[in-house]
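Okay, so here's just one chain, in structure tokens, the form predicted alone.
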Amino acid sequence: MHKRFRSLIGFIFFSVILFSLLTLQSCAKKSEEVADKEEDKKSQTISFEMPEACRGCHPIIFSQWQASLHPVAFIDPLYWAEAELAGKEAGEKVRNFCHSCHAAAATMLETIPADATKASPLAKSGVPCDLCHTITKVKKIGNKDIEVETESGTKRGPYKDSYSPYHLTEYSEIHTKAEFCAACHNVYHPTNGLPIENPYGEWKESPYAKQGIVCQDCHMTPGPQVTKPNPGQVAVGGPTREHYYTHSTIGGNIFITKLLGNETGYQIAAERLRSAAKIEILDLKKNDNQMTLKVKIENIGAGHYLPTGLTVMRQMWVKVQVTDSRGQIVYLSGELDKKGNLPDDTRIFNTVYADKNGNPTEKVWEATKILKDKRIPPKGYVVEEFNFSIPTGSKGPFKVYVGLLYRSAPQHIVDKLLKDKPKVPVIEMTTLTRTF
């Protein structure tokens, strides 16, 4: 009896444990189902119209948006190749993190397939009109931490007297602030929080912020820097406003605009780059066969650092060429080699990241810290000094060329990522020539 009693107690104890485990598993499953249903319910309350729905009433705005990089943010071939590599090396979570801004509306409703050709039309529209004009709140700066409201069909913007027979309208103060742009254009590493792109932070500490000049004042007006007022109509039949914001929103990307045949976007980017900086020769002297050249490079037109954005990719550098009376080169710095790459001793302005082992890396998903950040702040400047020897037999007068050059990406990275290896265009931001 005693043994059977102990067996019975053991059986009851085992049954209770088993029942508890099954109950917990069932509860966990139900919790997951509730969470899934809540997520489904949330996605069902969000829906976005395709950009073409806006064209009829906003033809000018629509054509400006088409000239921007927003509609090609997802189908940009260099972006896609980089995102694919990130997915292979760091996992789907990292790739989807990239897509969250480059397919900004679609990722709020769906998971982007690994095969880009199978992505939805909404994903391929990149950053559509309806995403920006349904934002109600920027919860925090960076990584697209936003709230949208689409159920009512209300479109939000910077005008207090808007009216439309097609949709409801509402004034939105956030649309007039730099924080609106910072929602996507500031990017922090998804696992370690390292700043990958920080134009908002750079602007926040600049004289422009203190003067109340925001992103929209430069990037949503017709010319480089602040070009206001810009009179015109936002919508067909709407009032002629003293000022309206353009939607080309181009920065300095002369590569993808050129690659995709977007000549309007390319010209806007080139114009902005040519208005951003100034070069000045501070000192130029010759002592026997030794020459000293001091050059001042000043950021006169950008409300953020030069360069900005994904600065591990951007390249801005100083080129110096000195020729003698016969046109022979006696000194050269910052000249691309035959493969389109820069020499190691080039005076370059960019950011260099380190991986977990402390080695330099151009792959932002590997970045754990910043090794070097040499750039020019808004209204700031740097001085570069060049010392070199003049070859025996070279005679003056000598001609000195100094140029500040820029390209959107290094050629060697493009060669690795894109099969056809298109040539990355280089633009002279500003130049100066002296003879002595």
Ligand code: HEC
Second form
Amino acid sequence: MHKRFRSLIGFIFFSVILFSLLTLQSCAKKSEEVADKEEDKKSQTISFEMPEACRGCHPIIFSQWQASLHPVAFIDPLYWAEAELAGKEAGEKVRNFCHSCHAAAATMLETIPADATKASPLAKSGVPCDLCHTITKVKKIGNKDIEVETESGTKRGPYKDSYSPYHLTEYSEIHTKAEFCAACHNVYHPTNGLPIENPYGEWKESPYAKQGIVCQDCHMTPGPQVTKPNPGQVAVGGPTREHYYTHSTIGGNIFITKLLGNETGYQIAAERLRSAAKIEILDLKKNDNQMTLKVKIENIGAGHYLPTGLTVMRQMWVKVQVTDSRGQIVYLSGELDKKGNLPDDTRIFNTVYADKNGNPTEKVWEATKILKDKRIPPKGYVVEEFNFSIPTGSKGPFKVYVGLLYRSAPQHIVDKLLKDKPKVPVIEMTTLTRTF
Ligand code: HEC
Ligand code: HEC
Ligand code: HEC
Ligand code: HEC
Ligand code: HEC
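Mind pulling up the form predicted together with heme C (HEC) next to the form predicted alone we just looked at?
Time for the whole complex; same chain goes first.
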């Protein structure tokens, strides 16, 4: 009985193969017409599992991923509003370009509807587990030029000796390299090629690249900077590993983490920001009522420029406050006004782009060239000098406060993009005070 059943299966299998071969032959003539549909055909063979399918066996990694920004890449309200604006001003093609990274898996299968609330659950999962773990190749740095293979169900990762009862596993060197992250983290303007985000290029030129310290070593470890080893179990029933990488990939986003109630993510971001820089007073002197203050700002913890990523939006600046013996403020720089905006003369580290008429623009799709790029290179520093006069009558000792402050976005952009106009939090990355 059993044997007969097997031969029946064999017969059916043989017939299917024969039929396919015949069909293939008759289709050969049509191959030219089909050729340009190759892309469509390819996407039909791709399918992704939802992150929930991984949760049961990888509970720790799942909760780390949940605390990162990858699962909210698409539903991130700031992103959503900005992508909608890009669509309105620059067209659907540009908006689809935006979605290609922020809904990284879904866009390989489907077009995201104009009304993003109607997008599929896969789109809403942003950058899901299965997209990253089915990548076989990063074809080019930036703009998500990748290849995935999902048909075999193989999950690719850093282990050469891993066994899972649920899926095939395969060692993948690319997953251990900075180029893996660079696939999405380097963003180039889709038509003029201008770099919009370039953490990889900045890292590649840095001492970290020469020492072999990659993105994963700082962003996929429990603390800021290199905190290895991190022993533990990566799967229920799996072995205890001497080291595994965490998935709470967070940079400095203290805004969206807070807004979405992601307290763990907020704490990681705050800790990262507090570990990134050091300030030092190089010179502080007073001649009559003229005061000079020289401050050195050093990037001690980031493997790329400070800040990096979407530097058209991120703001890092120096605040200086000098008070006299009565506590009266005699000098103030880098203080937010009542509306939450920074004065024009603030010593700020960011990137300013110009539109086609040469005017500054905050909309990256309008960018044609870089007007200003003032940031701090990895393991490098910048010196800022402040010269000001003390009002007559003010007496010392004077108290000097210097702070390096950071926020994820300017308040006026958030006020324009988000209906509720949430207040953008500001964090002190590092501070010092001096009395003289
Ligand atoms: C039935 C349990 C189970 C499910 C469900 C499961 N895994 Fe696994 N997975 C394991 C086990 C066990 C290992 C081996 C762990 C080890 O070797 O330390 C593993 C290993 C891995 C590895 C490491 C592969 C390597 O060679 O480096 C990756 C990546 C991975 N899983 C991804 C996923 C993803 C993505 C999903 C969801 C689509 C998923 N897993 C669902 C049990 C599971
Ligand atoms: C943004 C891409 C990305 C996403 C999203 C992602 N991973 Fe990973 N994962 C990686 C990389 C890269 C490594 C390897 C790091 C290394 O070894 O340098 C890794 C490693 C792993 C490993 C091996 C153990 C370890 O942590 O080192 C497992 C298991 C795993 N991932 C499962 C998952 C699961 C389950 C999810 C979703 C809950 C997930 N990953 C989401 C990129 C990703
Ligand atoms: C498939 C595309 C993709 C890949 C691959 C990818 N990322 Fe991301 N990543 C994103 C997107 C999109 C966001 C923005 C999320 C948002 O809009 O809130 C993001 C956000 C982040 C952030 C948060 C930044 C902040 O402001 O706090 C960090 C850190 C990060 N990724 C690190 C990594 C690292 C490290 C790797 C490689 C192991 C990696 N990513 C691989 C797409 C990707
Ligand atoms: C030596 C440790 C280190 C390495 C290596 C490193 N980073 Fe970072 N990264 C940091 C720290 C610290 C911050 C927080 C300060 C900041 O926001 O710039 C950060 C922030 C970020 C941010 C958020 C920036 C922002 O302000 O929005 C992104 C995105 C990011 N890193 C991506 C990467 C990528 C991609 C790589 C690899 C090419 C990488 N990082 C390598 C330490 C590192
Ligand atoms: C090649 C991949 C890629 C493309 C394409 C892309 N982004 Fe992003 N985007 C990212 C990554 C990675 C980050 C995280 C960088 C950081 O945190 O500094 C990000 C961050 C953002 C953020 C900040 C989110 C926050 O919470 O602070 C906004 C807004 C945004 N992108 C809008 C857009 C728009 C609009 C487009 C299309 C014009 C676009 N992106 C296209 C990868 C991409």
